[in-house]
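Take a look at this one chain, the form predicted alone, written out in structure tokens.
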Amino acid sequence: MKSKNSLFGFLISAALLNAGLTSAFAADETIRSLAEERGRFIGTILNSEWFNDNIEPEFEQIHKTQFNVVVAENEMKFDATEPKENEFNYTKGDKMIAYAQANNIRVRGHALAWHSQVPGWVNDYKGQKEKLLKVLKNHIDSVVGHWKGKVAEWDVVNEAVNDEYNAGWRSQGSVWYEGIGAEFLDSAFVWTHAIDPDAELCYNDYSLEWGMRENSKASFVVEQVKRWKKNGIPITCVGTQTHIEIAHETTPQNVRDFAKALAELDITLNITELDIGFPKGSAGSLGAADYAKQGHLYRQFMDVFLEEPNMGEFVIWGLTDAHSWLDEQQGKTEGLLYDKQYKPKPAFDSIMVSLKSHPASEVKTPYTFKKDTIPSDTTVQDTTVKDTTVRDTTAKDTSNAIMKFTGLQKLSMHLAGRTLFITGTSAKPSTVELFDMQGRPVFSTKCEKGSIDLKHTAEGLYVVRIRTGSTSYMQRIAIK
């Protein structure tokens, strides 16, 4: 875990930078700017509506202001780039590349070899091994060659492990495995590397966030990575998609464990398709506590991302709830950082708080990252008419109450059950303040007897600040 001083640093800087502001963050601070300072890439997709020029002007402005890595929702997949055999269509992919280059945004390529979203003509060769090998190689040679040097990272193989957690490759429903066998994976990596030796090459899959137990998808992938590395297969990264629901509270720690296992193999772990949805039937009945819980989970994932040195990309599968696959395809809802009116949710605040609580000097990066090569946003480069950067305007999202930190001195605290014990106070009563992980005040009270009863406080992570005279002390606590 990070030092508590990291959290103190955030609280101090928030107070000094934001006096008089309704937002908890300085006017020129964005997810992107904080990510770049830390040598990390945080991004989201360009939705198919963007490619079809059927999206609100706010979308693009927020997208390029807040994020520094991008991936196409569907427009670089096999069926989009080679709809007919050996007839390639790069129009929409080229549009994204031009946008990314104009705004100095890193590009992920998704995806080269996948059993889904292959055009019908590929299935005409089902069972014909030599033909399918030629088809796959020709596709990789052409697509990777077309965007060589422009795509920083490819999902070379996508979703090739069984859903049944029985430690095996997806043997049914995959034209590639059924026709070629497991060697299609090795070949895809070798061919991609041969065309673009500078690109990062990923294996990408879902349900990798469920833990490293025996016969899990994650443990199977780790064993396959070991084999690939031993055999000289040029894999450099693994992507965990991480499509989860609000109840999946163990997943951040599972991702941390997965990252550590891959670090031992010198492999980068990227979060590639994160969304944290609510059950679809809950739409319209969600309250502040629900969104705070969602924000807390996003915060935990960002903490893991910043604290594990072999994690480099954090990609959310959508920008706004107005354009999301969750409602139509996943039976979930409202899983992204911005609501349907493009207003930032507590999840946005949580990511900003996590970034600020991890000083750039303490965050390691697996990349050679040159911040001075990434220019600030300019309206000259906009491809939409209206330049409307949306910033956080949540009235209660403020750290104005958190004043200058003056030192630990003799104050201390510890939590026993639901009772917070405070020691080192003087004859003066101490003021005890509780904040949620978005920096919002929960309550403030006087401590007369050296303890505070928290039995009515909801479970979760909080920041406690004690003030006695000019002495102030802050600490993160977990209420269970």
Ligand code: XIL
Second form
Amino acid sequence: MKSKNSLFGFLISAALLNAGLTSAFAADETIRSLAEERGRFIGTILNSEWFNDNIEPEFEQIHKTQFNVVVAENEMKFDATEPKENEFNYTKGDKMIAYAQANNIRVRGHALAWHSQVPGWVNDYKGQKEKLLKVLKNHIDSVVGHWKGKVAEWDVVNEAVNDEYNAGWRSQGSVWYEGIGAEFLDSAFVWTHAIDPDAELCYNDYSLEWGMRENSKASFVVEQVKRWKKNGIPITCVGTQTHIEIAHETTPQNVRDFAKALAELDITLNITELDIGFPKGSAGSLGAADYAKQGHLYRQFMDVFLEEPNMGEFVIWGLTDAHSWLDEQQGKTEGLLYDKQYKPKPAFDSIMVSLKSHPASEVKTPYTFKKDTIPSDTTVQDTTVKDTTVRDTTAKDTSNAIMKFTGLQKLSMHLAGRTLFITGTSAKPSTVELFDMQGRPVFSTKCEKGSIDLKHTAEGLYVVRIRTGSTSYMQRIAIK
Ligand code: XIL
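Can you give me the structure for the form predicted in complex with the ligand, which would complement the form predicted alone we have just seen?
Next comes the full complex, this chain leading.
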């Protein structure tokens, strides 16, 4: 099925690109709408220029129309949030949270423990283990506490593996490792979880897309994740930054293999900082074939993302080539979906084509409700079938678990237009609750007549839970 999809997609993609038909997509069809139907999150950063109100109006317009997950380029990093010891600055981060809430966009928090963009006052405590432990804990307590419930996922630790092809921690140039040792990572996860038990917690790094060879970063990370899981360290996801170049043709397959290895450990893999740059020297001489090749690579990453059930977020490190760290710092250029005039590039079309050739019914999602949004008295108690797996409320919910619940209950629902019909409820009234895909309650109502009216509910993907007596039933619905 996958190869059929890929072939089909490739043909459409090639046809569209040859015809230059960016407008082949319906006006109301966006990356965001297609991502939401598939229960996935696709996004880009808000550049620092956005935070400083120094960016073209097109930027925000495109951003909120096309994307449903957001990250701050620099504004939630340690040096931005705690520039002086125990003096926190949340102004810019709050601005992003307000924007995300107003536009129903998921927020990634980036990043808590990282060797880079650490303020000078932290480096002054170099080598002082007890002090650094206190500093890191205080930072996590304050920052995670401030945005508790608003940040869906944190990069708890960023870039802690070295670059030396010997699969070890970054032991030099990291104030955290040099002062504390590798236990800074474990501690950071535990402290973050203690403050916000609902947040997804990621380990994030670059060069993970180079594959699972001996001594590679990816293999090392898989080994560490095994250890963390065994020791009860509350990690739920890995982020592969994936800053690559146009020549890196094998990397999508490497990401697929990495996703599969992490799936074995019940860990989500997110693409967190994708860009596919050309060498800076090629600026000005790039032609249609170059942009088509870039589009093809974006397409391959999106195919992997949609086909691997434990992938949740696909984040690109920038929206327009007019504002990109590639030109400023990386000796690369033109790595994003929109050109400098905010015109979508072939890479944009490729992503749309990939989404459209993976029907929503075939794309799985690692996201369901957060368990804490379900009051404890409504834990599903199935009395007809002996299946202990559904009663494990400590395990991470998965879409499989939801499917299991639905299979075991007699209740059912179906959506016809904007009316949700509920059948199989002998005890009346039943309670119907609607949650968004981040597990936040949207509304709750009593159902007296076997149906409820959803005409005032915004379009999107939701999870519905019906409770009647001691029985409960959940299902994902798409309101159009
Ligand atoms: C980059 C920003 O884009 C730049 O503006 C900043 O000067 C340096 O950091 N990996 C990461 C990101 O985790 O935080 C980095 O962002 C890019 C590499």
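Residue numbers count along the first chain shown, from 1. The structure presented is a predicted model; accordingly, all values stated were derived computationally and were not measured. For the two forms, the rigid core is made up of the largest set of C-alpha atoms that agree within 1.5 Å on superposition.
On rigid-core superposition between the two forms, the C-alpha of V463 is found to move 35.9 angstrom.
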